[in-house]
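Below sits a lone chain in structure tokens, taken as the form predicted alone.
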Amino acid sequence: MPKQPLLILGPLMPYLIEELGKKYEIEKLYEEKDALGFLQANAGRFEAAVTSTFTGLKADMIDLLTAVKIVSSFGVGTDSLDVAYANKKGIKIANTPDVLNEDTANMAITLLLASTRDIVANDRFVREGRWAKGEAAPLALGIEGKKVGLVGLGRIGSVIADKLLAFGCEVVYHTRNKKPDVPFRHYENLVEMAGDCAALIAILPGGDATQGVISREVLQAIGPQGTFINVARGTVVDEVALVELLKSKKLGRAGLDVFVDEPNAPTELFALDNVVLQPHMGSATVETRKAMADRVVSNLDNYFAAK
């Protein structure tokens, strides 16, 4: 039996390559020197196609996909997917979200320790000998006891309040609704929150709806002895602002694992002692990364079972 054709928009890792290639004839977009004749020529054979958050699905893509129903994508996020086009088209979309949720929130819990002990600066601190030398590193922070508020209380941001209370942390949220059954105290107010809390995790969508959500304002409320912590997009902060907080030290701490212009992180941060700077990694281990995969194939397998 003749497999189903399967159109891959952009690069994937090997072993969701290899287990499309097992129930799928599979044809590679992004290696064809011609992308836009091969699809005019093409498009039709295709009734499902795979990307990612990386590569992402516009409008434009979606008018050439002309017999596609079923788009899978490798990510959670949906903010470089239009998925209201795709919806209008006819065409249905589907993520990994879930088996993510632990590394993601890990990444988080992660972030707000290195930043406080300023683990990054001390390691540096020991290899340039400076320890050797007498000299002292200054005391860090600790986040027992400590009140941290999470923008954003999905999925994820669940998780990372489940593991800062295993840390003594009392935690507090901010969401457009206050959610029914939390037993976290909900802040109406982000700019409040944000005088009020030692740190401030940002763990909500990306998109027009939450750009520049982290606001200078609020950045400013969490102030120089607080800790900014952003495995959200990097879309939700005003880079900017947060930025020109962290070189005058009126921020006092940051974890980013994410940013605007991706790849290309601030080159003015590079030189900070109170920032600590990941390349997106949030759900980037080899667990979570098969668990993603074997997401994308289910849900063409579903779609295809009528499921």
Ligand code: A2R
The other form holds:
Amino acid sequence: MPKQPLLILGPLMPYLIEELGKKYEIEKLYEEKDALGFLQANAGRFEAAVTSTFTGLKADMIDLLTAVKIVSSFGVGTDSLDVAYANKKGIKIANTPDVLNEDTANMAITLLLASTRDIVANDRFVREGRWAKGEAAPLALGIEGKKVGLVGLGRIGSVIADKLLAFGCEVVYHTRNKKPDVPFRHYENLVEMAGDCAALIAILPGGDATQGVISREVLQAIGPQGTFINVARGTVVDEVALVELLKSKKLGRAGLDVFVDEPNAPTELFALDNVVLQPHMGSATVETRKAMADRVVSNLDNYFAAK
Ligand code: A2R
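Alright, leaving the form predicted alone aside, put up the form predicted in complex with this ligand.
First the chain shown before, then all remaining chains and molecules of the complex.
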């Protein structure tokens, strides 16, 4: 049987390209010199396409994919994909939730510990020879017994909560809907929760609906002794306020894996010792990225098997 044609919209990890190539006749749109011309001539051949949270799927692209019925996306976030418009045009969107819960949660915990224990600043302190010269590094902060607030308690947030319990933290959370089946206190008011917590962890979806949910007021409420961790999306926080408050130490510490204008993190943060920066690595382990890739393939397989 001939392989189904499959249009790949943007770069993917080599393993995924290889796996897709075993089952599908793949066409890499991003390698076409004239992508628009290619689509105008060939779009009718493709019932399926693959994208990622990095490449996204905007309305103008959806309009060009005239025969596509399924887009399988690499990543859990759908904020860079116009899902509503795709669905309106009869296109199903598949993503890769769950398989990245553990590693993204581990990134949240890593950033929390790295920030509160000043791991990166102290690494510099040793390398710069300041320890050897007799200087003393300032005392860091512990997390045991501290209240940690989760903004979002879905698939990933719930795993973070379990891990925080193992560190002896008290977990509280803010979501739009109180969960009936969790033992943690729910806060309707995010500013109030931020004021009560030693640390706040953002783990909610990005997109218009959550733009700036972590506002200046929320960040101020976390305060000079507090820590803010973001493993969600850069857009969920007022990034201008975040930079200002970290610089003035009105917000104590931050651990940030995500930014508004990736791959650009605000350069003012580079000189600060009270922030730990990561290049959007939440799910970026060998094991999890392979599992996500396998999910992209199985989502397509299930579609063609009509599941
Ligand atoms: O608000 P609810 O009850 O729908 O709870 C969801 C919460 N959430 C919000 N919390 C506060 N304010 C909002 N405006 C708001 N919108 C949504 O975020 C739910 O507890 C959580 C999302 O959970 P899941 O859909 O299971 O997402 P998952 O897999 O945990 O991933 C979250 C995000 C991804 O979309 C990527 O952007 C990132 O983590 O990797």
